[in-house]
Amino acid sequence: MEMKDNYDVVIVGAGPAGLAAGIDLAKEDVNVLILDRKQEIGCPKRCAEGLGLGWFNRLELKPKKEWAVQPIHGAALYAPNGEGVQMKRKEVMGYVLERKMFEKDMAIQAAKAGAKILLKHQVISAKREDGEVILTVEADNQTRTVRTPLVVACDGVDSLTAKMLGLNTKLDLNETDAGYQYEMTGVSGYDEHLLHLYFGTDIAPRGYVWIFPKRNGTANVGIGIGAYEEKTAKYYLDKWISEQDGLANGSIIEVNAGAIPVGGFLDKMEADNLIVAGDAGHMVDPIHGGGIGIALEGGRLAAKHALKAIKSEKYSNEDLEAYTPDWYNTRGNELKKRLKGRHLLEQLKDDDFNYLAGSITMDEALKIGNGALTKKDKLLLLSKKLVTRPGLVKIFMKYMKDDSGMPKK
């Protein structure tokens, strides 16, 4: 189990960004080095495990069944007062995951393909000496370097080892929300081939309510607000529980918490000898707060850059610095547009979206959400389901015109 004193690059996060790019770079022959101060692989789960079909397409997944647990049909949105928008499909749409089995096989193939991985090894520092990154790793109570000229950071939020080489990725409160879930089995009252999504300033504020289907009579069942709010995500998320005449029996197998990036873009995602993916770099939708199939590609997209840096042996900031203009081309200008999205969503009252539940269909509201909207589709809106309510007109007007993320005030 010894690491090595040099590598051709070390990963520090073993989630779905670092070990897309450690599979990636190790078929190239590179010799990588993949560390995490966890015990396991894929623990603890940090979403609901979702991932819809067009991230297996892009990323060329074949779902397997040791980890691809739960096909899914379709989603139902829920207004506060019970009304639903539902859109289901004959079709799979996509998956609910075991993400612990997903992420160990994606383990096996990184290390099949030659990748290194050790556990429980802790950067405690980094720093840059003759062109190089020497780290500092903990484990079992003692302390080794490593030497490296490329690391890649996909060490979570605010993450530590950008941050040890100069990299500000800290978010802001407002950019981040608290979630709080529970795996619970003995669940009843839902279509188990749906995503449900419940809304409502009570329910959940700046956030909603998710019951994602594992297997029969078992789900995921949690709750995204703001990270700002007085009253903590477990406290809204068990009274929403204790409602629910399916959830309210049932019994609790697991136990999830964490802050959610949810915004927060950064304008840089690189520095000398340095790239960082997946949730170090907020690479997640701020709509709903997934981001398994961004870091999946975000981690692929850093393996990109760092292969032609180690093939070129060019690691400085100017060399490196493509990495994020590539990334917004490929995603991050279509998640600003659905970050315009969420905005929206904030400024909507209870006896708003009991009014949207009621007048827009699914297809509408996930354009909404994708900032998606057509002229037509806009004009439609406004002229036909929205006119009888002046403060929702406004709220959409200010939304259409803004091409910058954020609300015009």
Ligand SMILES: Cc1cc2nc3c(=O)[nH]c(=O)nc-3n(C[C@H](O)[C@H](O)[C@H](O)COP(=O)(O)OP(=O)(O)OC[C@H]3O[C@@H](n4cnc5c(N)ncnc54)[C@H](O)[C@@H]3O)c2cc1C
Contents of the next structure:
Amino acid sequence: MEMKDNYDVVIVGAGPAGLAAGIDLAKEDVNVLILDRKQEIGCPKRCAEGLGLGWFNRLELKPKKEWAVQPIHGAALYAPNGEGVQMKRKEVMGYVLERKMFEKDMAIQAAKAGAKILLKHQVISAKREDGEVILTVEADNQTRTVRTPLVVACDGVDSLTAKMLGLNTKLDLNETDAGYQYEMTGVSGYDEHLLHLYFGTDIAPRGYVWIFPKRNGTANVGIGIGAYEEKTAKYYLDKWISEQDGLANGSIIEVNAGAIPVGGFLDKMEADNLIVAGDAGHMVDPIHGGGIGIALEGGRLAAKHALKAIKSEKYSNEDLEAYTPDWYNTRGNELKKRLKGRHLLEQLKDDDFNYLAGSITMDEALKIGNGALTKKDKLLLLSKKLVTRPGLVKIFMKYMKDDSGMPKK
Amino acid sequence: MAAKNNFEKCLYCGGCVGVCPVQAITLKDTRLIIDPKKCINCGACVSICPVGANKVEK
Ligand SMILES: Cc1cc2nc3c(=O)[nH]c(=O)nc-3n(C[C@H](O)[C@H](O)[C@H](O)COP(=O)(O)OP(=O)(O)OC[C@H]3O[C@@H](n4cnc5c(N)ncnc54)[C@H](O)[C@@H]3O)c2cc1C
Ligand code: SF4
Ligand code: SF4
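Having seen the form predicted on its own, could you now give me the structure of the form predicted in complex with the ligand?
Next comes the full complex, and the chain you just saw is listed first.
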């Protein structure tokens, strides 16, 4: 069980990003150490556990029965007045996971490939010395050090490791959501094959409430709101649940909380002897806050660049610098576009949501979110659907014209 | 004065650790520690907390 004195690479954080990086590196016969402060991989989850099919395809991930517990066939969006836009397909479009099983499965793969995983091991300091990093690790009431030429920081929203090594990964309150969630059982009143999202300024300011179904009348019922809001995420979620007949009498079997970095993208995700991936690098979808798939992809990309450094035995900032542009080309630029979509959503008022729910299609909603409206789409939207609402036209015109994103509030 | 954490409410999610501008907060598995010597009383950890576990005294 002991930690050795040296590793080719130390990964801080055994979440999706750290485990994905660990698997890829261990497979290449790299001497990998993965540290996590928690007592159990995947627990407590800070997550609604939804993962779209696109990610399964992109990452060549095969859904396994033990963790891909609920197939999802679409989504339903609800305006404050209860009116909804829905899309449901015959084919499976994604899964709600049992995330602790998913992460443990990944940990097993990493260990099988040769990575060393240690839990209840907390990194408390990191400093450079003679071209290497010395990490101080606290475990079992003792402090020990470990040396490595390369740290992959996958330590989630805390991301203290990168900060200790001089890379600023601080979360900006304006670009962070506060999340809160109950896993509930004995609940009903929703289609178990759809993800359900509820919008409105009284329901969830700058965010939404979600029901992500799991099997047997069980679901993740949660909320994400702007972190600067005065009232807490818990306050809004409790209030909303108490008003839903199908939920109010359910039982809570798990309570979750977490911060979601929804848009403060980092310009730089590497430094001497350091690469950052996952939530620590703010790799999250700005619209829906999903970060599992992006963390897996980011972890793999980090592993690719780490491997190059290890093979050439060069670990300086300049040697690692290709990582950030590589990430932007793979995913970051697309996410930046979606940030525009979120800034648009933030400006909508309750009666705008009500109006849109009654007039636009799910396809149009998705295209707006993805920043993928064609010229024809735009004209059609403006001339046929939004024309009666000057306020909306103004917001949309700005959104469609301005490629640098909407101005911040 | 420094921010204070109410451990009965805290769900040790780490959100406040990430927004603290001076790295005054450390999360140790299930225990949140705020260093009163570093804290500048900015209130960011209060705003972000999903359950209202942190307080700053004015
Ligand atoms: C309420 C909520 C709902 C969400 N819902 C979804 C969803 O439905 N779908 C989706 O795709 N995404 C969702 N997300 C986002 C998703 O959970 C994250 O993006 C994802 O977990 C990021 O993975 P990661 O590996 O970067 O970080 P994490 O999973 O947070 O892992 C980081 C790890 O680092 C460890 N660590 C931190 N500091 C140290 C240290 N100093 N020493 C040792 N270990 C350390 C932590 O213990 C942790 O295990 C949600 C987030 C929240 C908060
Ligand atoms: S944000 Fe709140 S719940 Fe999360 S660790 Fe900080 S004090 Fe605890
Ligand atoms: S009040 Fe500000 S400085 Fe003090 S612990 Fe909270 S976030 Fe950090």
